[in-house]
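There is one chain below, alone, in C-alpha cells, taken in the form predicted alone.
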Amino acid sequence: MMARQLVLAISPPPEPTFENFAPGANAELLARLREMASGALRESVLYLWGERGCGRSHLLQATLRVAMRARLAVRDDVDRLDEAAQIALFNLINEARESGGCVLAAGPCPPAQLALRADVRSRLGWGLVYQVQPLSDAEKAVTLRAEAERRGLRITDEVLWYLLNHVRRDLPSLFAILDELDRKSLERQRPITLPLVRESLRGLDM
C-alpha cells in the first residue's frame, strides 16, 4: 500500500517554456519565436515544421505562455485542419497582415507540402518558415538525464544509451520511458538498473 502511495506522488512534468526546451541547434528559431512573444518581430507570420516528437507544440506553448501582444494566434497540428478550419486560418492570416497581428503555426512539413488548399498553403509560406531541428544522440543524452535529476532520479551511463538505442528516440516517448521506470523503481523498491529497464519496457509499445 505504501509503495502505491509514493507512485501516486510522481511529480508531474513541468508546463512548456522557453527555459526548458532543449534548443540543440534550434537557436535562432528560439530568438524568433521570442521577438514574436515581445511584440518585435516584424512578419505577422512564422511556421515551423519538424517530425514527431521534435517539440513543434512545446515551442508553440511557450510562446503563447508569454506572449506580450494579445493579438498572437497559435494553431497547431495544422495538416489535420478541416475545409472549415482551413478557410478560418486564410482569413486570420489575412486578418493579421492586414492590421498588425500575428499567428504562429505548425505542422509535419514544410507548407508546400501540407494536404491543405493551396490558398492557406502559400499563406503559411508567406512569413518565415523554421524547421525544428531534432537533437542528437548527445544533446538527447544530456536532457534525459537532466529531466531524471529533475524528478530525483539516478540513472548510470549504461541504461541511458540502452534507452538511446532500444526505444522511439523523441523526448515524449523518452520521458514517458522515464515515467515507467520511476512508477516501477518506486513499487519494487529497487534501483533503475538495466534489468529493471528491460523488464519494464517489456510489453510496451516503444
The other form holds:
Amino acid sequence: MMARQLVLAISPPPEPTFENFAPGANAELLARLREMASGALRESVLYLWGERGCGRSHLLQATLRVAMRARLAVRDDVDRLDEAAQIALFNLINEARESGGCVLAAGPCPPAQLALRADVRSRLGWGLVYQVQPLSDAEKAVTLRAEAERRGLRITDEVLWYLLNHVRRDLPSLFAILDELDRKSLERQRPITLPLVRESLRGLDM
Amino acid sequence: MQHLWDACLRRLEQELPAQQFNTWIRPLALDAAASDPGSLTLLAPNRFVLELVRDRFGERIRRFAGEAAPQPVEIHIVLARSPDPAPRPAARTNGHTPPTLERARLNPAFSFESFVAGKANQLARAAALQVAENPGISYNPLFVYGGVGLGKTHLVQAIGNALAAHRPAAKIRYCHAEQYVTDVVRAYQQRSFEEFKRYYHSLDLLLIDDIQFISNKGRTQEEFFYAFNALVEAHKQIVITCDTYPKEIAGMEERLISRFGWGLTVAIEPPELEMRVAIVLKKADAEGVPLSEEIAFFIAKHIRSNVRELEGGLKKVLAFSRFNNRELSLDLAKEALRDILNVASRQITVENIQKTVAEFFKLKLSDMHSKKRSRNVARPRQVAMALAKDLTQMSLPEIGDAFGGRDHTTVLHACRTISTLRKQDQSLNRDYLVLEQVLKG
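Given the form predicted alone, corresponding form predicted together with its partner chain:
Okay, now the whole complex, with that chain kicking things off.
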C-alpha cells in the first residue's frame, strides 16, 4: 500500500464529436444530424432514442458543436421534463414548424412510450425518429481497442473479450472500466492482465 | 440547348428502367434561358426529386451531356419556381403569403382540399364547412374535440383559410391557447388591456386551438369569457378546439364550460385504416413522391395512433429510401420502420391493458381480477377484456385466465357486450377509443 503510485488525472475524456462517435449501424442517423447541423435538413423535428449508454447525448452535443444554424434547439432526456418544460418544448416544436427552426430531442424510448403530455409525445413523433442502434460486440471491441490506444494502453484480445463477456456492454460502462484499468496499471506498474482486470472489476462492484 | 438535353434524355431512357425514368427523369424540365453550351440548368418539381436526381443521376447526366457536346458540360439542378407543394409552414414567412393570412396567423397549406375526410371526421368537417360559409350564424361556438394529432388544427385553420378566400376583408385570427395566455400576461405587464380587448373583440372569426391550455389560469379565463361574450353577441364566429369535450375540461370555470356547449360540439375520432391509407397517400403526393397503395397500406396498418406519427412514419420511409439509394418498395418500408414495428408489437400486454383501464376508470388493479359484479367494476373489466382481444394475440382462454381465472365464454360475452354498447353509448365508445389510443401509444 505504501508504495502506491499516485496518479494524476491527465486524460480528460475527448469532446463529443461526430468523428469520435463509433457509427456502427447509425450511418443514416449521422447523415441526418450533419444535415441538421448545416441547415440542409427540411425536417423541423428529429427525435432519437436508445437505451442507456447508446450515445444519445454524445450525438446531441456533437450536432450542437458544429451547428451552423442559429435556430437549433436541443433537448436531452425529454422523459425527465416537468410540466412547464414540456409546455416549453411543445411551443418550441410548434414554433420550429411554423418558422423554419429545428428541434433535436432525445430520450430513452420511442415517442409513443414517453410518459409525457400526449400533445408533446405526438409532436416528437411527427418528424424523423431514429433509434440509436447499439454497436455489435465486434464493433465494441474495435472501439474499445481504439480508445485504449488513444490512452496509450495495450490490451490483449483475451482481456478485451473478457470485458465484453463480464460487464455491462454499453460504451460508457466499458470506458469507465478502461479508466479504472488505466489507473490500476499505473499504480501497480503492471501491464493489464486478466488477474488485474478481475481485481479491478471486484473493486468497481461490476 | 434543347438538343443536348434531348440527347441526354434518350440515353437515360435507354439505360434506366422505365419506372425510374418516368418517376425521376421525366419530371425534369430544361431551363433554356439559364443554359448555354457549357452548362445545362434543369428544373426539378420538388426537393425530393431534386436531391435524388442530384445524388443518383447527376454524374450520369453530366457524362451523357458531355458525350453529346464538343466540350464538357456542367449540370445544375435547381428547384422549379412554382410554390413548394409540401405543407411547409415556413412558406409563410417568405413573403408570398397574402397579408390577410399573415395577419390571421393562418397556414395556407391547411385547407379543406388538403384535409382527408373519412368516417372519423365527417361530422366535424361538415360543421366546419358550414361555419366557413355562414360564420356567426350556424353554430356558435363550434367546439371541435378529439385526441392529439387527429387534424383539429388543420380543420379550424381550413375554416379561416376558406373565409379569407371568399371574404378577404374579414378580420380573422388563429391563436393557440398558449399564445392567448402569453398575450394576456403581456397585456397585464404592459397595462394594455384596453388595446388587447379592442383587438380580440373586433374580430370576425376567432379560431382558438387547444383551449385546455387556459385551464387553471383565472385571469386568462376571465378575459376569454369577455371576448367570448362580445363576439357571440355581435354574431362573430368562434371556433374552439380541445383534447376533450367541454364538461371534462379540468380547471375551467363553469360559466365558460356551459358557453362552450352553446353551439355545436363535434368530435374527431382516430382515423380508421382506409382513412389512414388515404392520408399517407395524400402526404406522399404533397411531397411529390409517387407511393404505391401497398406501401401506404403497410404504413397505415402499423401506425395507428395518430396522424402525426403516421406522417413521421412516411418521412422515415422516404428518408431511408433516399439515404440508401433504393427505390420505394414494401421490403424497404418494412426495413425503414422496423424499430417502430418491434416496439409496437412488444408493447401491448394484458397487464398493460388492465393497468391502463383500471387507472382510467379510477379502479384498483385488483378489481380487474376480482369476482365483484357491480356495474362500475364489471363494465370496465369487460372493456379491458375486449381491448385484450382486439390488441393482443392471446386466445380467449388465456384472456380469461388473466382476468382472475374466468371462463372463455365470459370473455366472449364481454366482447359482444362491449361491441353492442359501443354502438349505442357514445360516451362508452369514446372511452374505448381513448383507451385504445393510449395503449397503442
